[in-house]
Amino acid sequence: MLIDEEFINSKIIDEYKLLLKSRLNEKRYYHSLCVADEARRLAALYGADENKAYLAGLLHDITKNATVAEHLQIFGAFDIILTDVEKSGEKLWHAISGAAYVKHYLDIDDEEIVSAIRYHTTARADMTKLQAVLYLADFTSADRDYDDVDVMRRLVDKSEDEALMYALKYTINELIEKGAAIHPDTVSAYNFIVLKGLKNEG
C-alpha cells in the first residue's frame, strides 16, 4: 500500500475517520485527530515520512475502548500470546490489538506503520524514526495535559533522544509508583538511550 499525499487526502482517510468516530468515546477520537497533526510536525522535524506519520498517528488507538472480548479475540484470531507483563496491564492490550486489527482488517501491510502502532506505548530500543515519531507524539499532542506536558513539548522541539529519555523516565517513575510492572520493551528503550548517550560523550 503507497502511504503518499494523495493517499493522505484520499476518502480512505475520511472512512478512517468514521469508523475511528464509531468505535472511540469523543476524547479519544478528539486524541487521535491530535496525536495524527503532532506525528506529522515531529516526522518533518525528525526525518521520517510524514504520510505514514499522520496515518500512524490517526489509527494508533483504534482498540483502545474495545472490550476486553474483542481484545481477547483479535489475539486468538492472529496466535497473540501476551507475556505476564502484558496480561497483568490491560493498558498495553490497545497498541498490540491495535497493531493487529490495522495490518489484519484495514489491510494496512506496511510494516513501519504497524510497528509503530505495535510500540507507541512501551516504546523499545534502538527504534525507528517513525516509532520514536508515534511514541512522542503520542506525549505531546495538543490535547495532553498533564504535569510535565510542557516540559516534553519543549524537549521534543530540541533533541528527539532528550525527548526520549525524558518520557521513558516519566513512564517508568509513573509506574514504580503505581506498583505495577514494568514491560521489558520500556526497560529496554530506556537503557538504549542511556548508553547511546554515555557512547556519545565519550
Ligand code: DGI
Contents of the next structure:
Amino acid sequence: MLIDEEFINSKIIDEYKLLLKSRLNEKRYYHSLCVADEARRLAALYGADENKAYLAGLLHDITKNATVAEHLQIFGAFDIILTDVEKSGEKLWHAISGAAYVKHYLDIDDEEIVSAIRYHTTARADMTKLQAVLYLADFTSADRDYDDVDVMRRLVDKSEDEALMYALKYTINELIEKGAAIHPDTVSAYNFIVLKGLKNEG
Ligand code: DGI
Ligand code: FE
Ligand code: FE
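Please supply the coordinates for the form predicted together with the named molecule, as a counterpart to the form predicted on its own shown previously.
Then the entire complex follows, led off by the chain already shown.
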C-alpha cells in the first residue's frame, strides 16, 4: 500500500471518515480530523512523512469508543495478552486495539503507521519521527483544551524533544495525581528523553 498524496485524496479516505463517524461520538470524530491535520503539520516541521502522519492521525483513536466486549473480541482474535498495568488502565486499551484494527480490518500494512497508533497513548523509548509526531499531535490538535495547551503548542513549534519532555512530565504527574499505574513504556519514554538531554549537556 503506497501512502502518497493521491491515496490521501482518494475515496478510501472518505470511506475511512464514514467508518470513523459510525464508530466514534461527534467530539471524538472531530478530534480525529484535528489530529490528522496537526500530525501533517508537525510531520512537515520535523521531517516525517506527511501523508503517513495524516492517515495515522485520522485513524489513531478508531477504537476509542469501542465497548469492553469489542476490545476483548479484538484482543482474543489477534492473541493479544494484556499486562497487569494494561488491564488496570482501560484508557490504554484503544491504542493496542486500534493498531490491531487498522492492520487486520483495514489492511493497513504500513508498520510505521500501525506502530505510531500502537504507541500514541504511552509513547515509548527512542520513538520514530512518525511516532513522536502522532504522540505530540494528540496533545496540540485544534480541538484540545487543557490547562497547559498553550505551553505545549509553543513547545512543539520550538523543539520535538522539549515538547516530548513536557508532555511526558505532564502525563506522569497526572497519573500520579490520580493514583493510576504508569505504563513501563511511558517510563521508558521519559527516561530516554531525560538521558538524551543529559548527554547533550555533558
Ligand atoms: O485518546 P485520547 O484521549 O485522544 O488521548 P490518549 O490516547 O493519549 O489517552 C490519554 C489517556 O491515557 C489519559 O487519560 C491518560 C492515559 N494514559 C496515558 N499514559 C498512561 C495512561 N494511563 C495509564 N494508566 N498509564 C499510562 O502510562
Ligand atoms: Fe488515543
Ligand atoms: Fe487522540
